[in-house]
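Take a look at this one chain, the form predicted on its own, written out in structure tokens.
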Amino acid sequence: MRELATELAIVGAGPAGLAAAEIALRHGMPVCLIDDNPAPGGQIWRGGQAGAAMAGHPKLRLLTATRVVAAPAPNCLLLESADGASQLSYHRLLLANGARERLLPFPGWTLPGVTGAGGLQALVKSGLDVRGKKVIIAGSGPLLLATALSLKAAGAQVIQLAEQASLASVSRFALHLWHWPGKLTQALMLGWQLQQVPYAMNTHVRAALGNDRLQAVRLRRGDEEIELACDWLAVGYGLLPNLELARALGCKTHHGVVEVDHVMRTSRRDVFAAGELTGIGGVDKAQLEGRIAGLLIIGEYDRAVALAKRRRRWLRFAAALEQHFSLQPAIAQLASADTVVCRCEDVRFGRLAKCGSWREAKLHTRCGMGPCQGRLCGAACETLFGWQNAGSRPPVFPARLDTLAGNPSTAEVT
């Protein structure tokens, strides 16, 4: 197993935690990097040319495509990736390992050609023809209209836009952008380049229908059902940060989020944590508190001080669209009794209802101990039943058992 050592290590290479690598890397720290992407950037900029003014930076060491497993020790974390396993000493540690879409269950969920918003885009992104196919988005927020346009740009033909929020509660949020002016310049582009995008509101998706895989998709659109034929549907209900490192670290959540500071210090000494961690806000509010970050990690607390006034603007971003696009009921109510819930076990709703918490529904059918570890089942739980699973459990992530056991022949000592 390798041995490393670094000054600051930094988990997630998207928006925050590149402003808070090239901050230190200014300031001559030693740095390493680590995202499970086989190159930085994050989701928001996956496949583009993020970091790379600091590639080959001599401070700078950069493990792509590499896993964080658990924090086995003090200051100490486990790493996987296809080369092996390392142990990595740190004398500070950045979270900002971002946020995952939050996938709820309804019939037909699990069709072949069912995918989350954010993840039909990353396909796409990741080389996926879509040229000529009929796509239908749905679900609820901002991200919807991001995956319309890369889609539309790769020449799929996006057939309808659903979001399950209410007009009253979209204007509302639209009405408030003037606060944010990127934002809504971001927001009159969008509708500009998606003018002939079907767009509907309080709308959500009541079944994907078909045999083998998906062939059509049935639309609750106010008091009417439709149906659309298509060749993808793409649902996505927002996006949950990743709180499993940070919970096994023994940092302290709050409502779903990482609690920090207003300096970005998280209840554990020496651990920062910035961007969807500390709340969904988006790239602005990413970068600003990676950058806050940086500074206090690099020792200039009052410019930090100084830079942490400008996030309480994008806190009530944060809020704003919390509020805003907030899940109605009907959500809530759309698994049948024969709709897979945990796609790992094969657990179905129907046995899921009989249980009286997360803790038993684990017991008796085995919901979230499969590959995924309940990141998936495990919100869906939450919102269908209002279970709380707030426990971690190492490892983070599934690993090699030579990587738990430590077997030195895994990787080359140096």
Ligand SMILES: Cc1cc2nc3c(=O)[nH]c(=O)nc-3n(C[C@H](O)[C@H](O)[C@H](O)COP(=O)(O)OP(=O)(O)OC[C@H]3O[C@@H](n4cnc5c(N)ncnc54)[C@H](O)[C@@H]3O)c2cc1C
Given for the second form:
Amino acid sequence: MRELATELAIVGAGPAGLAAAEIALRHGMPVCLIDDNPAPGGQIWRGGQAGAAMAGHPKLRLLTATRVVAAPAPNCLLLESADGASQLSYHRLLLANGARERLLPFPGWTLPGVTGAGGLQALVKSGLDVRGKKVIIAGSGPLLLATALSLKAAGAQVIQLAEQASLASVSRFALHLWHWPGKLTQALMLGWQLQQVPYAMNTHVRAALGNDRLQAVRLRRGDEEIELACDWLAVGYGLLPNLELARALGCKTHHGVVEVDHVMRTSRRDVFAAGELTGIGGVDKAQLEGRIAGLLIIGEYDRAVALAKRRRRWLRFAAALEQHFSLQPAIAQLASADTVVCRCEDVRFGRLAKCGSWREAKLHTRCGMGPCQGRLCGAACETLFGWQNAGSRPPVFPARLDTLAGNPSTAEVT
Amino acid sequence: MNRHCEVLIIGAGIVGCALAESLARNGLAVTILEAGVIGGGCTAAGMGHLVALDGSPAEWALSLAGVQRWQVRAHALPAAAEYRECGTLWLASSAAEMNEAERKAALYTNYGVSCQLLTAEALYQHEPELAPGLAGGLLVQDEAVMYPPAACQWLLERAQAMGAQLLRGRAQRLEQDGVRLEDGRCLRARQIVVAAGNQSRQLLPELPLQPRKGQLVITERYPGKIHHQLVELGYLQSAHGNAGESVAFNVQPRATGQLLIGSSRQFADTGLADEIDWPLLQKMLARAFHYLPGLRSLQAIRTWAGFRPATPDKLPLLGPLAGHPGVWLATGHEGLGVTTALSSAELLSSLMIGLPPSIDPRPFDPNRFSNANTPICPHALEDALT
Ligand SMILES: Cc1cc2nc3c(=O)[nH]c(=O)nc-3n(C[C@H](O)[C@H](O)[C@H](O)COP(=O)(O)OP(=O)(O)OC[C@H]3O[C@@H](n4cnc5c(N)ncnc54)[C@H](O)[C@@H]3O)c2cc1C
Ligand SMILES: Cc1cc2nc3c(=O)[nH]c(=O)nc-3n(C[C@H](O)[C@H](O)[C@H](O)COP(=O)(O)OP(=O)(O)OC[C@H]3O[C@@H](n4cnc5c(N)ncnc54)[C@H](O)[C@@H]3O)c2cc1C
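Having gone through the form predicted on its own, I am curious about the other one (the form predicted together with the ligand); can you provide its structure?
Now the complete complex, all chains and molecules, led by this one.
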């Protein structure tokens, strides 16, 4: 096991983490930037030119394809990558490890050909050929538009965009966009680029149909149901912060986000959080928060506070997103008794419906006990049954026992 | 609301549920009270290894009977209970431990339990993944592993089928002839059994119970990697010594193909905070690698900690509580409560009904620590000898 030490550890090389890293490096502070993807950029940039300006900076240690798997001691993280484990000690820690998609079960959602919305986008970015394929994108939130755009750009035929929120709700959101001119321009651009794509509100996927593979999708729009043949179905119901690491560190969370003060300090000393972790609000919010945290960490308190004023706008944006794309009750009632909810352990809706809590479901059906540790089904059960799933246990991701065992030398001390 | 019943059991862990079933089978009107999830206390945290241990004659009697009761009922258990007769394989790493294996073998044989001493060569045929250099082992074929929450649920359902009632709620204090619940309800009962595991002390602060923390790690599925519950013979020393902290090699093949890795013991001064104690976990893993080097590269998916309800002499508290007429105890099962749930239930229900128990109840008398005449506990002797 390698022993590493740094002044500032940043988990997540997305917009938030990169913005903070840049400020710290410019100040001359040693930074260790860790991300489990092969290149920096986070969910939105996925490699590309992200972080190019910093590349090779003498004070930067960039650990890509590396996961933070546990926080075994104060100011210490366990990291794992294909070539081994390391233990990183730090003085300050910025959590910028983003969000994941909320996937909700509906009949047929486990058929090959059905993916998350961001999931399909990622598959395309990593080389999936969708040229000429018929794709339906459904779920909720602006991410669907971004997905549609990248699929179109990759040559797919997006035959339907289905948003579960009502037209009234989406229009209200759109009407408010002038508060955030950047977002408005983005939306107009998207609208322009997607003008050939049918975009239906108040519409959701009832079922994915097919025997061994997706063949068609049954959509419900208001009171009518239609079936459309297609090759791919991408469904995502917005994003959820990745709270496991923050919780492992003992940071307080509230309503599914990490609690921070105006300058991005968490409830734990020397631990900061920025980006989607503190509330789903998109790339601008993430970058701004990364900068605020960076300034505070290098000791520029006044500048951090000054910048923090701008954050309020983005918090309002995050709130507007949450409000206008909130799920309609029907979305929580799509699963039938034999719909799989927990994919790792093959637990179906009917068995879960008999349980009274997440813990009871876990203990008596094995829901959430598999390798993903409830990362997907925990969130689904929260939506479906209203169960709180606050507990998460180390490791943050499945990890080699060797990694968890740490260094024998450090295991002996205390 | 006022409810009346013959026997009220507080706590639907595996001990309370086994007792409910035993009393209901004997025709008593039983109500069992549970504040949380059925089998969600210590019962959900443990390894579920059904094993006879001979730390003392009393422990041997209760645990051997427990293993045998489960064997008899195994065919009736639901699949979810994952009962699997994988056997226990005790590992000897030295000639001295091999002597211990021989001593144990003689004991098993004496009691008609089949077991087999293994030479080093035979050991590696049974478990090729073991590290080289071991001296041999002792295989106890009929012992098993189980998934305790499902077995607990099954016992409860059996009890309910024989008329027992399940009531949801948290007992706040014992009163004359009854129990006051947190929500203000009062339950009247002729007899009350406190089977609330570690939390029994919230009702009876004077009980000699102390939570003894244990940590476990579970892996992804690797079917066929090992075949038996593997335990080091040094285990007895660490499990039964009263030392503050210890780890022992203890790895179990789950019915799912997962490996469950234990175990550690510590008296935590942190109360019931179940955070992982990393230095101790790491010591435990180092110990596990020492015996099974192949573990290093397996994927762990989860670690957790639980609290065994421990008494000073490692024996449960089973019987009437002096000074509290009508109050009985069924708690303090430390690290063997799954194994001994059925035998404890049988013993206590015999006492409650007034039948002669098949196991000598005196070593389990809840009042033994306050009674000056109690002989010094056999474990103190054992600790002095080893
Ligand atoms: C699947 C998906 C697709 C998206 N697509 C778009 C889009 O097309 N357009 C758009 O505007 N917005 C999109 N978003 C939203 C956008 O990514 C965010 O608004 C923005 O990236 C937030 O930045 P961030 O820095 O908070 O987090 P992220 O960009 O999510 O960065 C967090 C990084 O941390 C890494 N990480 C997480 N946990 C660990 C760990 N334990 N160890 C190591 N690394 C870890 C992640 O892999 C990720 O690279 C998408 C989001 C998701 C989840
Ligand atoms: C790490 C570890 C490994 C173990 N391995 C094994 C093993 O391999 N083999 C083995 O045999 N044993 C093992 N054990 C021990 C075994 O798990 C316990 O001895 C056994 O589960 C104790 O059961 P119980 O019913 O007494 O307690 P619990 O399971 O804790 O049940 C008590 C119940 O009472 C309820 N309760 C508490 N207070 C109240 C109240 N006031 N009102 C209402 N309800 C209340 C609780 O919610 C709980 O459900 C292990 C334990 C640990 C921690």
